[in-house]
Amino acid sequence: MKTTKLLTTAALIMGCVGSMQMAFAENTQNTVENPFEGNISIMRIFAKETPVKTVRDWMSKGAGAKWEKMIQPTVLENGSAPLLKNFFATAVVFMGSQNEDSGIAAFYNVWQDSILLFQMDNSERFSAPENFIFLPGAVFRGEKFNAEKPAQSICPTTEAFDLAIIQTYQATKKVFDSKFSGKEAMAEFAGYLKNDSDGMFADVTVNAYLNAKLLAELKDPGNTAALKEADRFGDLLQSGSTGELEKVFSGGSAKSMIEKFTAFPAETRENIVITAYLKGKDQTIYAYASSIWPELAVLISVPKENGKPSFLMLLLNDKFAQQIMNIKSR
């Protein structure tokens, strides 16, 4: 990767980051702290448009190699990665113990339930994987993967889809941080490894289907009131108002979120990208969530009777949550 797009990159993130903090400036801190994880989060907005290219470049040759192989399934002939796309573009990273040579980190994906576990090289100047292992969030988390039965952020069996997603992101970040945020990270990574197979990519794959299969729903030629419904949504998340929203969505709380909402800087509304979508007996979800900060999150539900669709926002980091919830209303 040359070292000139990824500072170019990085500056595109670091603005990002400025916007943030100019917006937020009398309420919260800048959310990427440790250098590690601005660096990886560069890498992120790369691999959610060439994840083939991108991962194995930023990988030792080594791990590089392993990559492009074990992928290539999910390759299309035009070289394209869909699944892998998906899976990138709203992605968040954890962070586990790091220093100036090693250390543990994860891209995690809620709407797949799937993790990229990788043990960094951090002695260069743009921290490299120098192994990783890619598997089903429900066999990083110590369940057995049943792919007639997968977590409910995929496919929910209850109508608290929202509850879904934020239980099964929580589940998997405690068992990230009691794993690899102590002295003995390099060992339970490399306990992960001894069990390192093709099957637990297979898996992946399954989920990453299962989530596109949900949105392959919008493209249905019988659904396209749906899916102008879900472009509408995406519309007015990505660049209405806090009024035009407000006189769309309802919700006992939807005009405090609404507020907070459009309080986000242009680039991270932008960047919202659908994520699922569920059709219920009595309800319709459209899920979205941005791209740029992977941790937000937005539901819309609308009522399969007369009635305004309800707006409710996600935040799936609780150190994000707090601070944006503590934001005032402009």
The other form holds:
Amino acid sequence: MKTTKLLTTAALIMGCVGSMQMAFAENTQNTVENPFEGNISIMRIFAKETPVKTVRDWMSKGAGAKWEKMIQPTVLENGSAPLLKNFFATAVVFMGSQNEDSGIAAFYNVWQDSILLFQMDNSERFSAPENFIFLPGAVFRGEKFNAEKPAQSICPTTEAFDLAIIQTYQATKKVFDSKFSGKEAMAEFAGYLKNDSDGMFADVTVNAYLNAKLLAELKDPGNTAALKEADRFGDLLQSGSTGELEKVFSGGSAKSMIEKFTAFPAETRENIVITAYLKGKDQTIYAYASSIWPELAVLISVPKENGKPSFLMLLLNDKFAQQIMNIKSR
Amino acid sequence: MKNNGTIRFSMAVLLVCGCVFLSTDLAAAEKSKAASSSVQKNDTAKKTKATGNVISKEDLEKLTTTAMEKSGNPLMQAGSKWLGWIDKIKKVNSLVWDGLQAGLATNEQEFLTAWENAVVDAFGEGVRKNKWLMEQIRKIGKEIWAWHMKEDKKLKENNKEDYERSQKFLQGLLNLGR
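After the form predicted on its own, can we look at the form predicted together with the partner chain?
Let's see the whole complex now, leading with the same chain.
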């Protein structure tokens, strides 16, 4: 983890945040206007609570049975599926081309770097998946999955976490748009279906497991201070006022960024959950995202030496990601 | 072995397990358990929504075992059994863990060979092809041996007669097996 990049990037990012308000507004509006996306977003909200049942019941009979069988290894004796819950809680919706009969869509979780890709049957009143495949992001992007070298967005080793998140998100979205925006969408989907479904899901589970394992450090008996800190930051993000946040966090553009953050609807902020915990040599990073609007993420970096934690808001959408990448390439 | 996917899963899960066990202080596991459960009780009372989604290490271990048991794949079910052995090693104050060889090992090398064979028996010869994985298995083995020696000495000191009797008994069983 190249720790210093986080702070410097924060200032650069702020330049984009303002212009992203427009993108955010457009995006939100699209969600409302596109009935297919609306349906999918609603299902995600239910799936983050009861993933096993919700997804099974939502899908066609055949797809539901395939889902139930495939995910069994990740369901605990009490019926809960915490890894899947975490997947749906902070997965963003990707929409491919849609018509009245069918379409392609996906849930993508950058923190677990996994994508649930599905073909929709839009002929019914409430469009539902009639086939799907759950893939690790690497395989979806045409890279090789390697359990020994987890995705940079899960465990960054070569670059700063904020850039890793944005780069991984953008690379995945780019592949999705290039394959599923046009007439070839169904053929591309059929290509992905050739993968061994159970084997792919096994790799998806490994990704989710790694993310969960890093987070589980917070529950370590010797790490109670970190858990307290994670809870304190969580409380602030969920309900802290602009003034309260400004008192705690620093950073070149923290003030402006915090003002924009606190302008988000209360419901979006109240449902913020932790998505990553990374303990580096020079700093510790706590990442959070809203389970109501997962495009909204916040990284808090606590320096090892004395100093205020820094606040960095990320928006997971195309325009924001592109601008960040442009800044980086300059 | 049904397909490559399940094999890969087995290997990947084993990889992850290897990391988990490596980072676990076997000798301290029992002691920390009580502390862990009391901390978790407190967590439940204080839990805020933001960290409510964090899965505890214990649940993660349960998930790994569940994934193996439910896979319907004999290879992974064997892996689950192996996890059971690890559990025994951690929890039971015993000279013997699922095999006479380990209990009878008189030096580290003998023990490591037995340990390696036991893991390969459970997961299949394919495990040997992964150099990294084998290295992790050996590292875990070394830790277990260190723990074993500690317990062994304690037993010897505490009850010399019982210890010698158990060694003879194990040797007899092993001879019968041959």
